[in-house]
Amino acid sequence: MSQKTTVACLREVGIPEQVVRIEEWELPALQPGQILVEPLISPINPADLNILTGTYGSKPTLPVVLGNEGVGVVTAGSLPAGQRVLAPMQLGWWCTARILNAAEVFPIPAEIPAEVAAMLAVNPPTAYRMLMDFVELKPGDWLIQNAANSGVGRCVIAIAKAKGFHTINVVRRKELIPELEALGADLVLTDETPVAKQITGKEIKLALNAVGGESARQIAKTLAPHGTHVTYGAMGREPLRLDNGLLIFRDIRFRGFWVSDWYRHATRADIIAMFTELRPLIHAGKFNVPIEQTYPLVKIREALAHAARAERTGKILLSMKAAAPA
C-alpha cells in the first residue's frame, strides 16, 4: 500500500502566506538504505521565508516541500523504529511523512525535547563555526555581535561562555539586557547610542553581523586592527556600510558565512565532531530558545504571517501532529 503525506509546498514564489499550499502527496516505495520518517516539530527560520519569496541564496526546483530544519522519528526502513533523527540542511520538514537516506541523518536522544532538537541543525552550528573558523580566539579574548537575542546570538553567548571568550552583545530593546546577562553575556548594549562610542579599552578580534546597515558599521568600528567582521544575516535589509579607514588604516577583514555551504563541503566526520563538542551544551539546555507559539501544519499560513512580524519574543514552530490552537 502506498504511503501518503500531507505537505506544505511551494509551486511559485511570492508573499509567503499567499503562495504556500497544503497538499497531499504520495511517497515512493522505500529503497535499500532509506528510512521513513514522521516529522515532529520544525521551526520557521528566516531562510524558509526567503525561500518562499525567492530571495534565498539557493533556489530549489519547484514544486518543493518546505522546511529546512526539524526533528522526526523513524517509522520504517534501515534504522530502528522509534529513533529520533536530524537531517541537517535537508529541505522538506513541513510534512507528516518523508523518506530520507539513512546515511544522511544523525540520531538525537529522546530525552532532548523535540522543540529543542528541532532547532539544533542551524543555529548552534552557525554560532560554533563562526567562533572557530575565522579567528583563533583564546580564553579571555573579546568578540562583539549584533542581533544578540536571535537564535544564533544566544548560541554564540553559550558557546563563548563555555570556551572562556568574552561577548559584547548589541540589542534593540533594554528589556533584553537581564535575559542575555542571565545566559552568560559579559556586556549587553542597546543601539540607541552609537555602539562604537560605548566601548573603550577592549581589544575586540571578531564581530558577528546579522543585521547590516549602520548596525554592521558600528560593530566594525569597535574592532582592533586586523580584526575580522563576519556577516551571516541581513535582518535589517540594508547593505553593509564600510568606512574606507577601516580597510586602509586598520585592515579590517570582511567575510561572510553561510552554514548551508559549510554543510555542503563538510564530511560526516566533520559534522559528528562538531555535534560531539556541542553535546554537553545541548544536554545542559544552553541552546534552548524562547518559543512564542506553535501552530499545526494546517495553520501554516497563519504561522508564516506570525513569523514575519518584526517584533516577536520567540520562535514560531510547526507541529505536524498538534491540534489547532485555541
Ligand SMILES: NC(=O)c1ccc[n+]([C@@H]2O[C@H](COP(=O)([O-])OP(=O)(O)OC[C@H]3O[C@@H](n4cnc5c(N)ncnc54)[C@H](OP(=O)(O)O)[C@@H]3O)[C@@H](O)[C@H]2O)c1
Contents of the next structure:
Amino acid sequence: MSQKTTVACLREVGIPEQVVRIEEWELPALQPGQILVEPLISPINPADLNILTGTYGSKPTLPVVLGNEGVGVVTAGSLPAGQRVLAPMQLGWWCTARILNAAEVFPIPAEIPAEVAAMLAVNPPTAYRMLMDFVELKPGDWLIQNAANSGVGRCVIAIAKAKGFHTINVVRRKELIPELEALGADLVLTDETPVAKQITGKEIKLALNAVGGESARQIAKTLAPHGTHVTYGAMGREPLRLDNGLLIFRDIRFRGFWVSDWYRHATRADIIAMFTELRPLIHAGKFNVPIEQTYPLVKIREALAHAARAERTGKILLSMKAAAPA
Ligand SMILES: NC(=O)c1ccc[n+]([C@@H]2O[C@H](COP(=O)([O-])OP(=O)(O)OC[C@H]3O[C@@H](n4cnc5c(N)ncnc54)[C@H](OP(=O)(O)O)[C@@H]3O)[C@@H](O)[C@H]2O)c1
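Can you switch from the form predicted alone and show the form predicted together with the named molecule instead?
Now the full complex is given, and it begins with the chain already shown.
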C-alpha cells in the first residue's frame, strides 16, 4: 500500500507565508537501508525563512519539502520502530512522513523532550564549533557575541559556561538581561550605547556576529589585537561595516562560519564525538531554548508570519502530529 504524506513545500521562492503550500504527496516504496520516519516537531529557523525567500546559501531544487531540522519517530525499515531520530542537514522535516537513509540519522533517547531534540542539530553544533574551531580559548578567556538571546546565542552561553570561558552578551532589549545572566552569561549589555564604549580592560579573543552592520563593527572594536571575528548570521540584513584600522593596526581576523559546510566535511565519527561532548549539557537541559508558540503543520502560513516577527520571547515550532488527518 502506498504511503501518503502531508507536506509543507516550496514551488517558487517569495514571501514565505505566500509561497508555502500544503500538499499531499505520495512516498516511494522503502528501499533496503531506508527508514520511514514520522516527524514530530520542527522549529522555524531563520534559515528556513531564507530558503523560502531564496536568500539562503544553498538553493534546493524545487519543489522541495521544507524544514531544515526536526525530530521524528521511526515507523518502518531497518531501525527499530519507535526509535526517535534526528538527521542533521536533511531538509524535509515539515511533513507527516518521510523516508531517510538509516545511515544518515542519529538516535535520540526518548527522555529528551521532543521540543529540545528537534532543535539539537543546528544551533548547539553552531555554537560549539564557533567556540572550538577558530581560537584556542582557555578557561578565564573572554568572548563577545551579539544577538545573544537567539537560539545560537543561548547555546554559546551554555557551552562557554561549561568550559569556563567568560561571555559578553549584546542584546537589543534590557528586559533580557536577568534571563541571560541566569543562563550563565558573565556580562549582558544592550546596544543603546555603542558597545565598544561600554567595555574596558578586557582582553577579548573572539567575537561572534549574527547581526552585521554597526553591531558587527562594535563587537569587532572590542577585540584584542589579533582577535578573531566570526560572522555566522545577518539578522540586521546590513553588510559588515569595518574600520580599516581594525585590520591595519590590530590585525583582527574576519572569518565566517556555516554549520552546513561543517557537516558536509564531517565524518559520522566527528558528529558523534561532538554530540558526546554536548550530551551532559543536553541532559542537563542547557539547550532548552524558550518556545513562544507551537502551530500544527496546517497552520504553516500563520507560523511563518509569526516566526518572522522581531522581539519574540522564543522559537516558533511546528507540530506534525497535529497535522495528521483525523
Ligand atoms: N551560519 C550558521 O551555520 C548558522 C547556524 C544557525 C543559525 N545561524 C544564524 O544565526 C542567527 C540566529 O539564529 P537562531 O536560530 O539562533 O535565531 P532565533 O533564535 O530565531 O533568534 C533571532 C535573533 O535575531 C535577533 N534579531 C532579529 N532581527 C534583528 C535585527 N534586525 N537586528 C539585530 N538582531 C536581530 C533577535 O533579537 P530580538 O529577540 O531582539 O528580536 C534574536 O536574538 C540567524 O541569523 C541564523 O541564520 C547561522
